[in-house]
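Shown next as structure tokens: one chain only, the form predicted alone.
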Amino acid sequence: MTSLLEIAGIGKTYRARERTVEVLTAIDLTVSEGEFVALVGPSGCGKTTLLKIVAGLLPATVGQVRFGGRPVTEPPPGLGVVFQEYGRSLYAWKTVRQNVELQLRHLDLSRARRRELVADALDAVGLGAAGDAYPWQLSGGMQQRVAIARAVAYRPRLLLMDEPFSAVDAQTRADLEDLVATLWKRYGMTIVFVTHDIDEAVYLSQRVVVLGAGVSGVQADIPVDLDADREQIGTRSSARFGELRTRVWTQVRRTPESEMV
């Protein structure tokens, strides 16, 4: 498989007055085309801030992220994010159709092609008959589907989305999940998810990256074999789950920090 991202020995200080606080260090990782990746780790590891980094909304202090064989010093074209406070990335001024096709007005299309992206990102996430309603009209499962056809009309090549479902409640966290992995295979996207669920982790992934505590870098990456048609119910109860599950748990508790879910 081609790799599309390269992540190349980053690390990241933070220096305050005469306090200097070292959030990652040697982070080293590859991701291929068309991949699904699961990025957990205990509070505190630098998910958030490696995936920033990624994203090019956050300097490294030393390493390289190479996106499509780039170097990344912005954020590039072709890449999106679903952020976990995704009510705050919506504006409560502008209709569903209007939040979605925001991000497209950037790019240089015609407006029956902006019309057309949008509705199919819609209608991706089930939200064909609601463009005209605002985000304040929503639920919180619904707004962050907004979010989501956002970033995916946009077509982008590599989606990033940090703890998007922490916010909702067990059913709309479980129907978004499988919402999620439709559109992987819809879209042909590659995706890096950051989550403190670990459970949530395995389900959706094809591979489970495990941050350490502290500065210890990439403790473990594990591929997850599970059959690639997952539903709630069957995948989780099966027995090949329980035994990924625990190997990734056995690589967190590895360090006493850890405050996974």
Given for the second form:
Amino acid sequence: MTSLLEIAGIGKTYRARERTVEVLTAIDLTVSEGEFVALVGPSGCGKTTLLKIVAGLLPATVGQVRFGGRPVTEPPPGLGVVFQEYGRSLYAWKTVRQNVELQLRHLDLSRARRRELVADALDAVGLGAAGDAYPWQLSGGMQQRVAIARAVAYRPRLLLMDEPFSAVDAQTRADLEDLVATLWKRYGMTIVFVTHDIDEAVYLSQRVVVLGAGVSGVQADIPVDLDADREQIGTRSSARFGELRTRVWTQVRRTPESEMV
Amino acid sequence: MKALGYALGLPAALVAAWWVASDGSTNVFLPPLRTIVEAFRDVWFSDTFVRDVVPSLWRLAAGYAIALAAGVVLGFVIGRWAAPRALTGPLLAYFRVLPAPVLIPVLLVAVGIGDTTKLVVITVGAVWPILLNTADGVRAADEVGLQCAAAYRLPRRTRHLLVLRGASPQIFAGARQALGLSIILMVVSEMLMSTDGLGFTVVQFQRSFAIPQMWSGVLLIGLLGFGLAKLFELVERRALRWHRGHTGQLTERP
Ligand SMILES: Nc1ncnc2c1ncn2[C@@H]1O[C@H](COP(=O)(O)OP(=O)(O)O)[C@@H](O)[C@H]1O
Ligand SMILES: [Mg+2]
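Can I get the form predicted together with its partner chain as well, since the one above is the form predicted alone?
Once more the chain from above appears, this time first in line as the rest of the complex follows.
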């Protein structure tokens, strides 16, 4: 497998007046094409910061990110994002369909192809009939589906997801996890999935990367050797799942300023 | 139907009371409503309409439109970028409290008595609420929405439009205040420096002791303001339906 994303020696220091906060130090991480990587760590350890640097939305203080071989200095083509705040990432004055279509309008696509991509993406997330609704007419889980459809319609090579399901209830969350797993296989995207939920990280990913607060570098990089076909109850109750989650737990707990529960 | 009854009930009762109480009034300054209505018909359903109402409406429309365009553009620039905001901060603080009518004597000397002066007075007076509200709205643009737009590589122009649309509730609030101000400034500027227009006509009637006619002018200006405010409300309700939905003020689910 070729590497799609190379994060080399990334460090980030926020400077505000007299106060400076060193959030990330010497982060190295390589993600292969088609991989599903989960990024976990205590809150405040810099997961969101790292994701924004990868997306080209925030400059790193030191180090370099390469996406598809090119250094990232601004958001590169072929990148999709899904943030936790679904209510704020969609445009409330646009319908679901318009939200999903917006970024396609600036690509070199025929009208017919654009329509097809939008319809396919809405179907893929189970919102085929909701195209004319406005985001605020939908539940939180459905709004997050719209944000996912927006990413899918864009056919990204890399999808960055920042705690996408932290704000939805447990049942919806399980459904959305399975949706993401299905879409990952179906569209062959590479996914970097930030979560503070260790079970979610193990359940979804092929590899769990642990970031620590105030720790230099990546704290741990744990391959998840579960079956490719996973299922909420069966997978989560398997012995191997239990071992893996314990391993990840141990790593996260080793973080000095851990705030994780 | 019931709502309409409530809305019209009190005004209708007051007009009726005015009609009855003033009927037979001999006070020259408070003529019977009947006389005022007759004067209204005689004065405004004539060529006075073309000579005085049309120029007033034109000035109002032009002054307001320029204020709207300038206020939104300047407000956008000031709200979006820190440098122009820092640069204009003290100036804005000064002008926002300066009452626009004090400009009238200044402009009278500088520009003269023509239409330009009145347009400048209306524009300069009405631009502030639009500018300040637009700047506030633009500045409060949602960071998450903007980051999505940047990540999906939307062109600069599209991102600017998203910011403006997101700020439209504030822009409308400013535009509503500005509309009221524009009407006041239109009338005041015509009273002080004009040879035609609604404000001019009312003052002329007053000076020539045509009291019922003067009252009819007051009535017309009131009706004009009311009509424009209602029209504005209609446009605003349509344009900001999404905002009421987004903020949970809309119960219907189409
Ligand atoms: N713009 C900023 N300026 C200063 N400090 C920031 C800024 N953004 C985040 N931080 C700080 O950086 C740390 C990491 O934040 P974040 O990347 O959001 O962590 P996580 O997503 O892992 O919870 C936090 O302590 C936060 O307070
Ligand atoms: Mg975060």
